[in-house]
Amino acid sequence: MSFEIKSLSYVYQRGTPLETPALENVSFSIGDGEFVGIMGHTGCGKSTLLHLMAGLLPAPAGTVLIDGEDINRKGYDRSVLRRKLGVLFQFPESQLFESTVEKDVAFGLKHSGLSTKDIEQRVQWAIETVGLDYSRVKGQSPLGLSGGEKRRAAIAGVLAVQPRHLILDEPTVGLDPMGREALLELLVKLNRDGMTILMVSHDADSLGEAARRLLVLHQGHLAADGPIGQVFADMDAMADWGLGVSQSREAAGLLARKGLEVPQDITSYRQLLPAVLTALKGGGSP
């Protein structure tokens, strides 16, 4: 099991007039190799949850287990956590600072104990894994890359450590359509290769294309947890939580109301098109 969250609660400025509950008794688990999305209205506790899971905030109430280990227990080796868990918060490209892409991607390996040759191989692998041309970009300033390339260079810096699990907070924000598509394809490939991915996003279309399971947070509580098609199928509940669903799911609902029998657990265009073709052919193969 990659993550086990047990009865997790968090209150900001506890004991003051500004006391604000962020999470209340949240529990769930994520198996190895899952791709899980998290949605929720602004202020529902998503960022707090990520910070707790990444060990950036202590957990005063509840437990965070990663690979069966309590990351908040006394004596837990945080260097192990940093090797296991890659974390990418919003606009990670703003944290690119080295003079070249190669140096920036290698930064997290400075104290890894790896040889210079092994570090070079890791860096090349990470840069190529995110779809950048190693020979072209390695000597460039990361500030000279395009927006989408900067985002991928930042991800390469995380991947160079070769974590088993990856947490992302709004990774598609600010990307153009091509950059967004390339990033989602990369995340799906990483997941297919065995990496556990947890992705927070307001972008229902991105989650509908990439995630297989969806958690919904509402006012600090876990309001829904299930296959993303199942959660999106209840559009009334999503609306009650102040959330939308993917455009493909909306289209499936509109087509059903017009009498076309298409599944209502559709979340992406790649599911919608063959379903529509099948329905138009009277249920035969598209």
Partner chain sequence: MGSIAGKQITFAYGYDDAPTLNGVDISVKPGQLVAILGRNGCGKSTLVRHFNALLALQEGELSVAGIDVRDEAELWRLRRTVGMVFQNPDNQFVSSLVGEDVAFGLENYQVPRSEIPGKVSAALEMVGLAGFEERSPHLLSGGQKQRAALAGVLALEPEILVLDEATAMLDPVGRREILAAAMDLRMRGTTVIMITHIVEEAIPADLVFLMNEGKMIAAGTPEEVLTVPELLEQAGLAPPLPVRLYHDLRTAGIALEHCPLTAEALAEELCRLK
Contents of the next structure:
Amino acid sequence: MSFEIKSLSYVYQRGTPLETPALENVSFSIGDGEFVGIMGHTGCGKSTLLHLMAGLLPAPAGTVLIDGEDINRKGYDRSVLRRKLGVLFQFPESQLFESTVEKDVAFGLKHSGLSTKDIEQRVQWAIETVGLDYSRVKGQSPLGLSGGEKRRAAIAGVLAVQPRHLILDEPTVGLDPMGREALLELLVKLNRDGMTILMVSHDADSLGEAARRLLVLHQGHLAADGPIGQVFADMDAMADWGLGVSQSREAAGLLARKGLEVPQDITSYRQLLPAVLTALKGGGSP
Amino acid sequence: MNSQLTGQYIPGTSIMHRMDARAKFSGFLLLIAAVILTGTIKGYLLTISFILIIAALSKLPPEIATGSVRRMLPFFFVVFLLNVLFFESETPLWQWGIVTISIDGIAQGANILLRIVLILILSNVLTLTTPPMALMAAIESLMSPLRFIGVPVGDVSMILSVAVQFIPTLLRETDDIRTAQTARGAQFESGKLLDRAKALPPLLTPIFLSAFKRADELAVAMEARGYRGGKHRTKKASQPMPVSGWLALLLCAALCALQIFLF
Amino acid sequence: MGSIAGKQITFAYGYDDAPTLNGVDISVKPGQLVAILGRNGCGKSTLVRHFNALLALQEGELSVAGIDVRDEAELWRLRRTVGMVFQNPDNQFVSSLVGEDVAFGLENYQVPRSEIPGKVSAALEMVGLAGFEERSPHLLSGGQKQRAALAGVLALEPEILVLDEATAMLDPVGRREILAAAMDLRMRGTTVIMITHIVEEAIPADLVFLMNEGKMIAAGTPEEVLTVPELLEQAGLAPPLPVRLYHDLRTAGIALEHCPLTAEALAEELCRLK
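Can you return the structure of this protein in the form predicted in complex with the partner chain rather than the form predicted alone?
Up next: the whole complex, starting with the chain shown before.
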């Protein structure tokens, strides 16, 4: 198991008048190589959960196991955690700070104990993996890159340590359609190569394309957990949680209401097109 | 993301919350003067009870009104110790080299400590019960006589207001970037001073870059909304100070006078 | 009234730089809801910053609400006529109180003190934030922040409102809130210009402009612009889902009568076929 979360609870601003429960008794586990989406209305506790899972907040109640180890156990080596778990926060381009892209991407490898040559190879691999031209950007200042390129450089910095698991918070916000498409392709490829991916997002279309399983958080509770098609199928429940579904799922719902036999566990366009074709042909035109 | 910001305004309806901000700010200055002027035990009894009454009137939870005091305990201990050990007294209890322990030294240490604690509580009560903007407006109105010697009071207060408005955003951003860099393996908590200094660029560079970007965007937004300097704006309405405000000021001034003349 | 007429607008940030805008024409009638579409860096934000003279016109002609943007004597009247809401909700506030922030623009135009509170509460009510005067902007949700920023602009009763990617950093709920506010304003007769790279946001518009690399590559109704995948792809954008499906079905030998823009229209079309 990559992640095992057991009865995790968290209270925000404990002991002040602003005290609010952020998470209440949340449990789930994520296997190696899964691609899991997390959705929830703003303020549902997603961000807190993400910080707890990444060991960036101590867990006051409940346990977080990563690869079978309690990350809040006394004496647990956090630097090991940092190398096997990559975290990409919202607007990651804001964390770029070095004078060149190469140095910035190498930042996470500083304490890795790798040789200079190995580090260089890793950096080149990471920069090329995110689709940037290594020889062009390596000596460039990250500030000189375009918006989309900056995001890629920041992702390269997280990938350079070659983490086994990757947590992403709203990675598609602010990207234009092509940037979004390229990012999703990259994530699907990394996942195919064995990386466990956990993506927190409001972007139902992206999750519908890339994720296979979906968790829904609602007011600090785990409200749903299952194959994404199944969770999206219940559009009323999604609406109750203040969430939308992907456009393809929505279209499938409208078509079904008009009497077209389209399955209701569709999440992406890839599934919608053949389903509509089958429905039109099988539905028996006169 | 998990700690209450020190000195962040907490809405409420207590007497202290409702008091005119100009009276509160001037009273605050008078009370600091009173604390500094206090020198005798009787004087302290009066000053301390005065300040405790103010704190009680603010209806703030005690642990929040004294929040910054508790956080600075180690610092207080050092200050106290330095005074106790190094106060030069003519009647030492015990002496070894330059280290001198005396009744005077202990009294001096206690004196300084008490003053710092009282002033901290006062400033907590002030900032916790006054919205930043009201405080800014109060300072601006108290500064307004400076207009006559050519100080652009309107622009200065605009700058202050914008800066205050940005503080929560920048604090949140600092937190976000610290977390993001920690996730990339940066170590901000490791012990050695040199390591800590080395850990600063990954934190400070992005914060400065972002602050500049924010300032730039805000300047454009302000321009788009028609800002062209403090002179071209609707004049601030000046309301007369309410009687309660004058009364509060009178009490604070009385405490000052008592400390000077009675004790 | 809130019309825009621009011809051959050309602009470069530096003397040696390639032009960010290259001979752009734009024409908007009063009261229209207009979408300017294009990917990041296509020049759409640069273009709209000419409308209130945040950027000085270098080449070409531009008149906004009947005011020549080069006329410096009219600069402040122009800025009052053209309201603008920007992308980042955190970087638009000057005050720690919503009410004071909304009053900022009014104070800049020396609106008498006695009229300000009424105008502030009316503007807040218009965006659905009635009674938020004493709230702190940084404790609001993203959508609420943008609506508060919008109220600050609406308090000046502009004839033209420009939303410069005002939804880009919001969650779906916030995005819907801002779009609803834009539709509401159009109903009241304000000209609304939306800058976006989200194709779906352009569907309810009266007029769509499509930009790529500093040029206007298409202009027309949503039906004329958004149903042509080649055009959108040329601009680095993807067609709306119903359009994509329409064309893919066509390739597979199934021809729908009309190309639908919304999922509802798509369902209608498919039913007719059955």
